[in-house]
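Only one chain is included here, represented as C-alpha cells and corresponding to the form predicted alone.
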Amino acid sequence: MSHIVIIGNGVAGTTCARHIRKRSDADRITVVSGETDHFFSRTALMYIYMGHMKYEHTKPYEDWFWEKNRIELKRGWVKDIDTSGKKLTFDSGEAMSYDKLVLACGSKPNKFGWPGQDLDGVQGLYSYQDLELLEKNTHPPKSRNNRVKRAVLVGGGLIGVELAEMLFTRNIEVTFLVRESKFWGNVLPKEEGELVSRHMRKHHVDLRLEEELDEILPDEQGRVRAVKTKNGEEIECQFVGLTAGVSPNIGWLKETGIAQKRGILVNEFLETNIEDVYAIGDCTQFETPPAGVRPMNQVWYTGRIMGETLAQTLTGNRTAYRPGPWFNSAKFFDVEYQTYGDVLARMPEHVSQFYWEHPDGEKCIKIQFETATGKFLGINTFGIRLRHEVFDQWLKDGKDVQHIVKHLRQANFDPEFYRSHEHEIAEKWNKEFPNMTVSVKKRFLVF
C-alpha cells in the first residue's frame, strides 16, 4: 500500500485526491492543511463577508465524506520537506512519511516592498485567514471616530473587484489606485477596459488610472492612516487592500531541492524533478509548456484538470496535462465575463479583431482571428452569457471566424425571453468585414 501525501486542501489537491480514490482502494491518502479543515469554495470567501453565507454553506461535501471514502485530513503547516527520506516536518514538531508527494499548496497575495506593507490595517485576500483579518480589521470600533471610513486598494484585478463590493457592504467608501491607464491592463484590451472602468466609476468607486502607490503612512499605534501616490498626493484612508494579483505559495521550499521559478517547475506530467513528488495547482510553473498551454495555469478548472490527471499518474495510468482551449469567467459588479480561447491585450501583427458595444455601454463582445486564414482565436464577452461546451467545441474543430458570427446564437446561454443581439452584431460585422457577410434572421420576442 502506497502512503499518498497531499499539500493543500484547494480544488487541485481535493480533485487530486477524491480521484485517486475513485481509481484505487488500496492507496492510503492524506491530505493537509494548515488553513481549515475542510475544502471550501474560495470563490465564495466574499459572500461570508457580505452576510449572504455561512462558512459551512461554503464546503461542497458533508464533512462525513472524508472518513467515508478514507480520506485522512490533516490540520497543520509544514515547515519541512526531507525529500531523501521522504518525510514531512510541521511546525509543531510532528513527523509524517510519505512514498509519494502532491504539493498543491495555492498562492498568496503579491507584496512589492511598499513601505508600510505590514502595517496593521493592510492586507490582501486569499485565504480564510485573510477573511478573519479583514473582519478585524474592517469591524467598526466602538469609537465612532475611529471607525473605517475609506479603504484604498491597490492592482487592478479581480480580487481587487471583490473586495470593493465586499466593502460597500459595510459602507467603507473605496479609492482604486491602477497603475495601467485601463483596468486590468494585462488581460483586457481597450475597449473592454475602458467599459469595466465606467462600470466601476457607476458603483461609485473612486478609480484612479495610471496612480502607483509609493508608501503606506502609520498613525501614532501603527495602524495605517493614509498612502501616499507616486504623484505626491496623500489620501486618508484606514484600511489598505493588496490586490496586486497573487503568486505560488513557495517561499517556505526554497531549502528542499524542488526547483523552481515563479513556481515548481513541473513537466507536462505534473513532476517536478525529485522523483515521487509532483505539484499541480496555482503553486506550479510548466518549464516547457505544452502545446497551447500556458506556463501558469491559475484559475478554478486548470486547478481541477491537473488533479484529475494526477490522479491517472498516481494510480498507474501516466497522463500527460491537457487542459484544452483557455476560458475564464468573473463579475465586475453585476456585469459578467466571460473569455473563451485567446482574446490578446496587445494585439499581434497577424491578429485581427472585431467589438460590438451596446448602446447601454454595459455589453459587448470581442473577437480576434487570424488575418489571413480567418481562423478563430477567442472571444471576450461582458453583460451576455455563452455556453462553455459550444465555444470549446468549436475552439477544437477549429471554426473561422463567419462561423462564430453566423452561429452566435446557439452559443447564446440566456433563457428565452432575454433580448438577443445576435443580429445587431452581425449587421455591425458586414459592414467592418463586407467581403466576410454573414445572414442572420432576426429574433423577435413575443409574449
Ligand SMILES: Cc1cc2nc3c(=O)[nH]c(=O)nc-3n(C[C@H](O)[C@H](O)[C@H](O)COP(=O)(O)OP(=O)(O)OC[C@H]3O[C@@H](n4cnc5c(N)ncnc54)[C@H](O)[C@@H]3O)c2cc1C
Given for the second form:
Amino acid sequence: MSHIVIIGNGVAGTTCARHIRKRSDADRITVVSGETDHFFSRTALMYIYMGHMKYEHTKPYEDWFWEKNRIELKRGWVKDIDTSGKKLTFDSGEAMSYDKLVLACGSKPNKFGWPGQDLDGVQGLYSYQDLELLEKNTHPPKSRNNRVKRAVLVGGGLIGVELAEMLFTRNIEVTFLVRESKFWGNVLPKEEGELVSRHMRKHHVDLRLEEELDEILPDEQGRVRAVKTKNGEEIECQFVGLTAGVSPNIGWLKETGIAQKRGILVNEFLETNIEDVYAIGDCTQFETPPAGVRPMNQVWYTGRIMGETLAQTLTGNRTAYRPGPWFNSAKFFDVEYQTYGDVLARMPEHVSQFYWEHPDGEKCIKIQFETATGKFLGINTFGIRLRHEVFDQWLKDGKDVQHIVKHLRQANFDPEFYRSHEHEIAEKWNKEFPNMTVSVKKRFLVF
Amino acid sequence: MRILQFAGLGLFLIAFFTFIGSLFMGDYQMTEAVAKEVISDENHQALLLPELAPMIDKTYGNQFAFASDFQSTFERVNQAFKEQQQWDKVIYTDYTFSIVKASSIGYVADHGGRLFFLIFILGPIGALLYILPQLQLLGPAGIKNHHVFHDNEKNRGIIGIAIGTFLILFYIFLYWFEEYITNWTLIVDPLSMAMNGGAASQWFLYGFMYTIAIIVMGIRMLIKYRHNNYQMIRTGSVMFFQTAFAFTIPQVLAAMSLPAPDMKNMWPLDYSFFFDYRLNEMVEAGTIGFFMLGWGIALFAIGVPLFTYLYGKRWYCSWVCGCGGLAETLGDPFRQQSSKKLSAWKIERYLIHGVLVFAVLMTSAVLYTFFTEESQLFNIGSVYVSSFDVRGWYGFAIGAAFAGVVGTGFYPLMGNRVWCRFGCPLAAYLGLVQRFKSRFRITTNGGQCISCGNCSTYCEMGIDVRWYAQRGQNIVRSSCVGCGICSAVCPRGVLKLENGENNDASRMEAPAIILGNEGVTLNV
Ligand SMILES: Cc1cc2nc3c(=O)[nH]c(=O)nc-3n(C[C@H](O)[C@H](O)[C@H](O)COP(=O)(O)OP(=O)(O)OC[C@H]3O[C@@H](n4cnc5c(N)ncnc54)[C@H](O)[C@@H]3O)c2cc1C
Ligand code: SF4
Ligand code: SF4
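Mind giving me the form predicted together with the ligand, seeing as the form predicted alone was just shown?
Next comes the full complex, and the chain you just saw is listed first.
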C-alpha cells in the first residue's frame, strides 16, 4: 500500500483519484486543494453568477461520495514540496508525507504587466475565489443601484465571451478589446471569427477589434475609473476583466527542482523529471509531445483523460497518453460551437477548405482537407451539433473529404425535428469543387 | 415593454384577488322553491323539508354557516332513522353542494357574467401581457435561465411558498370541501350550460381552469423555447390534447348524454376506469360505450407497450398526458426544484412501484366484486373490509391527496413532477417498458461533456443526467419522460433524445475509445 497524494481537486486530479480507487483497493488516496472542499465544475462558474445554478449544482458528485470511496480530502494550500524527503508543507505549517505525488494544480489567468492590473475592480476569472470577488466587484442581481455601468474586457477568448454574457445579466454594458483583427483569432479562421463577432454585436457587445490595452486608470480610492487603449482613447468603466488566456499555475513550484518551462515538463507517461512525481491537466507541458498531441492542453477533456491514464500507471499498468483525435466545444452566447480534428486559423499551403453558412448567419460549417489527397483534416460547426463517435471514426480511418460531405447527415446530432442542412451544404460543395461532386438526397420532412 | 408587463401583472392580480374574493361575496338564502328544486326526490323532500323549515328564508352571511346548518340538520334526520333502525329511510344523496350553490344570492348570482369577464378573460389576458413581452425582453432566442436561482418564486422563496400554499388549499377545497366554493362554479355556469347543457360542477370549473393554465403557460413555453422545434411541437401537443380531449370532447359527449371520459387518459392513472358505475355506464351506452371500453383497454394493453417500445414513455408523459401537460407548462418555472440526490431516487422507486401494486390490487378487488357481486374481501380482526373500502382508500390517498394536493401543490417546493415521479402508477408501468424494452435512449455525445450540471439541474424527474453524460454513457432510465430539456439546456450539445436499435448493450454502454484514453477499456 502506498500513499498517493494529488494536489488539485479539479477534473484532472479527481478523475485520477477515482480511477486509482477503481483499480486498487489498497492504496491510500489524498486529494488536496486550497480552493474548495469538494470537486466542482469550473466550466460552470458562469452559470452560478447568472443564477442558472447554485454552487452545489456544479458538484458532479454528492458529498458522501468521497468517504464511501475512501478518497481523503484535505483543504489547504501547499507551499512547498521536499521531493527527496517526500514531504509537503502547507501554508498553515502542517506537513504531509507521500509515496507518490501527482501535481494537478491547474492554471491561472494571464496578466501581462499592464499598468493598473492590480487595482480594485480589475480581475481575471478562473477560480471560485475569483467568482466571489466578481460578486463583490459588481452589484447584486436585479439591483436598483447599478454600481457598475460599463465593463471593459481585455483579450478575446472563451472566458472573455462567458464573462461578457455574465455581466449582461446584471445590466452591465461591455466593451471588448481584442488585439487581433478577428475574434479568437489564434483559433478560429476568418469566417467563423466574423460569425462570432456578429453574434456578439447582436447581443450588444461593444466589440473593438485591433485595439489593445495601454493602461488601467485609478480613481482617488484606487478603484478602476477608466482604461486607456493604445490608440489613446479613454473608456470610462467601473470594472475590468482580464481574459487574455491562462497559463499553468506553477510559480509556487520554482524551488522544488521539478523541471518546468511554460508548464511542468512531462513525458508521454505524465512523469516529471523526479521519480514518483507526476503531473496532469492544465499545468503540464509535454517535452516531446506524442504524435498528434499539442504540447499544452488546457481543456476539460484532456485533463480528464490524463487523470485516467495516470491512474493506470499508478496502479501498475504503465500507460502512455494517447487521447485520440482532437475535439472540443464551446458556446458563444446562444451559438454553440463544436470542432473535431484540426481546423487551423492560419491554413498551411497544402490545405484547402470549404465553408458553408446559413442565410441567417448563425449556423456554419467549415471543413479543411489536404489539397493533394483530399484527406479530411477537421471540421468546425456553429449552430449544428455533430456526433463525436462518427467523426472520431472518420478521422481515425483517414476518410477523404467527399466521404464527409456525402455522409454528413449520419453525424448530425441536433435534437429531433430540427431542420437539417446537408443537402444545401452538398449543393454548395458541388459548385465549388465540381470535380469532386457528391450526391445527397434532400429530406422533405423536418424529421 | 416593462410597462406592459407591469400592467399585465396588475390585471392578473386583480383577477386573482377577485377570484378569491368572489368566495366571500353575497349571502345565502334557501327559499322553499330552491329546496324543492334541489331535493328533487319526493321521499327525501317529505323527510327533509319539515326539518329544514327553520332555515327557509333565513339569510346567512357566508357559505360556512349555511352549509354547517344544512349539514347538521341533514345529519340529525339521518341519525334519527339510524337509531330507529329504519335503514330504508336513511338518505345517502349528498345535497350540500347543490343546495349551497342554489342558495347563493347577491353579487355573484346576479353578476356572474361580469365576474367571468374579470377573472377568466382579464386574468389570462393579464398573464399573456406579462408573458408576451418576453419575446423581446429575453433577447435573442436561446436558453435564458437567468436569475432562476435568484428569483424568489422559483427558488422556494416566500412567493414560491405562497403559490404552493394556495395550490394546496385549492386542491383541499376542490376534493373535500366543494360546498364552500360553489360561487366559483356559479361564475362558470353559463359556459357549462353552453357546452354540455348542465350546471357547472367543481370538476367543470377545475377542467376549465386547468385548460386555461396549460394554454397560457404553454404560450410561455413556446416563447421560451422558440429556437427549439422539439419543445415547440411537444408543447403544442399537450396544449392540443388538453383542450380537445380532456376538456372539449367530454363536454360534447355529456351534452349528447353519452359517457364522457377523457379518452386520452387511461388506466391505471384513470383509476376509476373499472369501477362498477363506469363499466355500467359504458355498457348501457351501446356501441359507442363498447367502443370506449375497448379503446380504454387497448390504450394500456396495446398502446403502452407498442408506443413505448417505439418512442419511449415520452409519447405519453410529455406529449399527451394532462398531468404531464400541466407539469410542462404551469410547472416549468419550478422544474429545477426536483431533488437529484441518490436517496431521492431510492424513495422514488419504492413509492412509485408501491402505488402501481396498490392500483393493480385495488382494481382486481373492484373487478372481483363487479363479476361476483361479492364485496367482502377479508377481515381485519372483526372489521370487515370490502372492495368499496379499498377503492375508497385509493381514491382518497392516491387519487386526491397524492395526485392533487401533493402532486401539484408541491410544484414550487419539490419540482413540477412530484406526482409523475413518485406516485403515478401509469408512469411506473410505462417506465418498466421503457427501461427494459424500448428503442428510446438519450445518447451522450462521446467525450464532449464538461460536467457543468445544467442537465441535472433542469431535469424535472430528478435524474442526475450528468452522472451518465460525464462518463459517456447513454441515459436509459425508467423515470425519464423525454421532455428534452436536458438536451436543450446543455451548452455543449452533449445530449440527444432518439429512438434507435433496441439492443440493451449498445443502448446503455459507453463507447470507451472516445471517452477515454486509447487502449484503456473503461469499466464504468
Ligand atoms: C470560466 C472557465 C470556463 C471554462 N470552460 C471550458 C470549456 O467550456 N471547455 C473546456 O474544455 N475547458 C474549459 N475551461 C478550462 C477547464 O476548466 C480547465 O482546463 C480544467 O478545469 C483544468 O483542470 P485541472 O484539473 O487541470 O485544474 P484545475 O481545475 O484548475 O484544478 C486545480 C486545483 O488545484 C488547486 N491548487 C493549485 N495549486 C495548489 C496548491 N499549491 N495547493 C493546494 N491546491 C492547489 C487549485 O486551487 C485548483 O482547485 C474553462 C475554464 C474556466 C476558468
Ligand atoms: S449540461 Fe451537457 S455539458 Fe453540462 S453536465 Fe450535462 S451533459 Fe455535460
Ligand atoms: S433526463 Fe432529460 S428528457 Fe428525461 S426527464 Fe430528465 S430532462 Fe427530461
